[in-house]
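Encoded as structure tokens, the following chain is the form predicted alone, with no partner shown.
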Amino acid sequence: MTAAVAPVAGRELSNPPSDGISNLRFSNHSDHLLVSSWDKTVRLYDASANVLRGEFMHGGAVLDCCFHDDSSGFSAGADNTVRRLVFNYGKEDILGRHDAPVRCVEYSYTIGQVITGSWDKTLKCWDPRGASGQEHTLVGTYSQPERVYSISLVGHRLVVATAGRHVNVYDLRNMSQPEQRRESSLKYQTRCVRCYPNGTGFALSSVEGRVAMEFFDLSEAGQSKKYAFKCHRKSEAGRDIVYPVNSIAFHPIYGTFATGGCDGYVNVWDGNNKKRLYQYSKYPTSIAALSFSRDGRLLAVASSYTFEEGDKPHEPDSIFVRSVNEVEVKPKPKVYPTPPA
């Protein structure tokens, strides 16, 4: 008898949405997975026992998701809206919305506030708690330099990095004015960023890529800490082929962090020994999304066009979630010559 042998990519879940898939999020809790597309919903799978729990229909696109608990969450919408979900009852109502189209989304365990960011170039702070309708629920509103791409939370910081490739650092007990006011090191539009588990910085990646490692340290040694690498290219006859980095997920555990390119592939990146531990085998199409399960054991994997080269024939859209083996995520032990006897 021959042992069964598990898929390279990962298991494939059913009942994948029907088009663009524009995150996917383990929760804190267990393995249940929030999904948001491009098909106007937001789904909830049980990633273990590759079983749909439920679907959100909207109004328009969705283009983030977040966990609030195992019990609800929170989407944002390409119809402005930012609305809350409640799995157990399969309800949703409309927390607030923005003058354009809500791009992402978080919930701070922190202050126990949802935080959103949209292309109308704001940062709305709203408290889920409060009476329905949006006067009740939003803290405040925060004005950014330009559209918001991308939103991170760690501890009492908030990154957002916006379009014309500015990054504002916040501490969430004061929103006034944000903590620094930076630019990326990276030449070109910043597509995701994601703070440390360690709360010392976070990881930028652009359309080019290229990923930056930064630190929230201003001083001459923290600074002296930060670097950026190339990845998710390929040279063909003499050229260099550069795809956009879409997606970074760090390793809970271990600190260790995966990058998910329109190339097709996932690459796993020791940052602190500046290595690639691992690259899975390539996925049908463009990876959109990634994120680790709580305790760092299962990987989930996007495959879904990115509209990169336009409108073209491509594969489906499909979620693929895979066993995490140590020897994948690990930082491996540096190695010191022998000193001579």
The other form holds:
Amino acid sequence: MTAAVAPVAGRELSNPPSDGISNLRFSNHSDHLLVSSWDKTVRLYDASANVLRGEFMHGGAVLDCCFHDDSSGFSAGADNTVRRLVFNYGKEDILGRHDAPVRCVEYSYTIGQVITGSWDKTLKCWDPRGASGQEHTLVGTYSQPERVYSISLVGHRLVVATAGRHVNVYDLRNMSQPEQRRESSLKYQTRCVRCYPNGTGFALSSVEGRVAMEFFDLSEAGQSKKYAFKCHRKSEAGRDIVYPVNSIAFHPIYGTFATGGCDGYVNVWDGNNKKRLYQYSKYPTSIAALSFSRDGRLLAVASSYTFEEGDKPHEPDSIFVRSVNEVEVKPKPKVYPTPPA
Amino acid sequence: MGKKKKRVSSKVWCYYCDREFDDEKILVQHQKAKHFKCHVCHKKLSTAGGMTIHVLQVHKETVTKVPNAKPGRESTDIEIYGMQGIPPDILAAHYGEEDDEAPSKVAKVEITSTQLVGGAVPRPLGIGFPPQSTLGAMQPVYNPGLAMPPAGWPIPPRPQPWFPQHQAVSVPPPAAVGLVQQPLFPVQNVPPPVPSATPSASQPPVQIAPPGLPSTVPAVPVTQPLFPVGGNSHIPPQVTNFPRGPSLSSPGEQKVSLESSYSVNNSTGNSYQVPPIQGGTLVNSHSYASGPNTGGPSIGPPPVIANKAPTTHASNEVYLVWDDEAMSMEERRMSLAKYQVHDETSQVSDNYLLLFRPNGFGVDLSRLTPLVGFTLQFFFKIQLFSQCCIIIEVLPM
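Show the other one: the form predicted together with the partner chain, since we just had the form predicted alone.
First the chain shown before, then all remaining chains and molecules of the complex.
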């Protein structure tokens, strides 16, 4: 087992992918970590034991991955395929295809379907129980205004963020048309969207070092709570360097969230109190992805150059798994005036 | 015993940039870091004047403007320290603005105050009201609905009918502060500014505050600007026994900030506190670690500014690490040769750029432009797919 780079950065996983990491996810059932990479592989690690448990090779870069249950998962490939992966047997097959690279994949427990978003401007739903092949598995195709960049699920809601700053909110029970067609409240390209664990809204990040906190409730009262904040910026020599915020991850228990940007920092925020709770020390390179474990005790950080400055020499791509301290993620109680006696 | 109910809606604020803070200590730290810092050696001075003198004597340079100050507030001649030294008209204008933006706060305070009244606060009840009636005439702005609240403030000074002036101020409770501010100032003259220098209280009510105040208040009012005037320096500590209730105002403040324009900060603080109107706070003392700047909450409606983040007073240029709106980082990365996908039907050619629009017919010309520039450096391989309809060839030049 490799020694930790530094106790603060967390333990570095051994056998990381050989090229950029596009996404990583913790399982809902264990400390297994699924990692998709630009080196065309999907790897399954046991994060606590720091052991590589399985590896799948695809035809092209893998842009996203997700778990189905602890023994299987799905991957989204730049070779336009959506694949089903069975870990125990190391087997995989193609669930279906898009017409362009598949950018995101999610599995919804609510409806038991796989949802994928692609640069071909469509969202597709698949039934994973079918035999391999599109004709058996494709449930529906839903066209989007633009290329899909990020999707997120909570309960029966699906949020889709596309190019051109469009945001569609779907009710999974009725996909025929979006429940809400919105526009990102940030003025710059959307990078990542994540729903709050409590299902009341979603956080949206852009390439301009900003995160917007939005709510599903379209009433005046609901919308009055929304706000946005600047983050992942550096000020030096009289100018502000503004980094894209690549990833957002919500703590499953506290509802606080971590953001990772191209500046190599991970910040943890309390959305209700509008404060930053913690900032982890700088990682070697851009943060490509973040994921909290199901109990919120571990945070996996993919420190992997995301090509924001083109193809250039960069730090090796690595994955850090750090134990999370309560003080870093627990919201602080609001300070109220002493109540009248 | 009735606890002192303090209105926090008006926090201390910085004369130079209008940002608000929880207490004066933090305000002072902010001023030292943002406005009184030498741009040459980064030494923090205690006043703007001190800073200019330092720069002149040590670096032989003349400073004419206070750094990071809003236009109109850049003069180095005005002696400001924390909340002391702010010219009365600016002070009035500031709280007058607060008026317009926080009607909700008024309502909130009103509600809680009425509860207080119902509680064990006998004294004010008896004494507070009579002055009220006289006040009715004095403050036409007085909201009848606010009749109760004043009594709700179990503040000893109330009973003492000393400064009729002050009473006038004190009664229109903290709740009414927002409403009554403007008319009050002309009446009040000076007193408010002093107490308001304290971190906790809102303006007039502050006088109500500590019993100790009355004795010093009369002395104070006269001096404006407050600067190192002996008597004044005692005031703040006395008033700080007000319980601070940031949350009271925070919901309101949230609203305030939501209504106001997009955050205008170039803050280097590390927390993004609600602090109102400007929507940002420099709270360096709260930083957990130094790191990237985090600004205050900006609001949904996006800034009108094109490529510039809302950093007005600091004339910082903004450099976006990723500024390609047309493509995402992954799409750009995908276009590199090493990531091209080869399947059975693909041909490999180094000299052609193939553009296809998989979902439809024809070529998506709108995507041509950004890629053409890119192709000057790269040769693309062709991907042929069965659904592809029309192909165009572009020879890179």
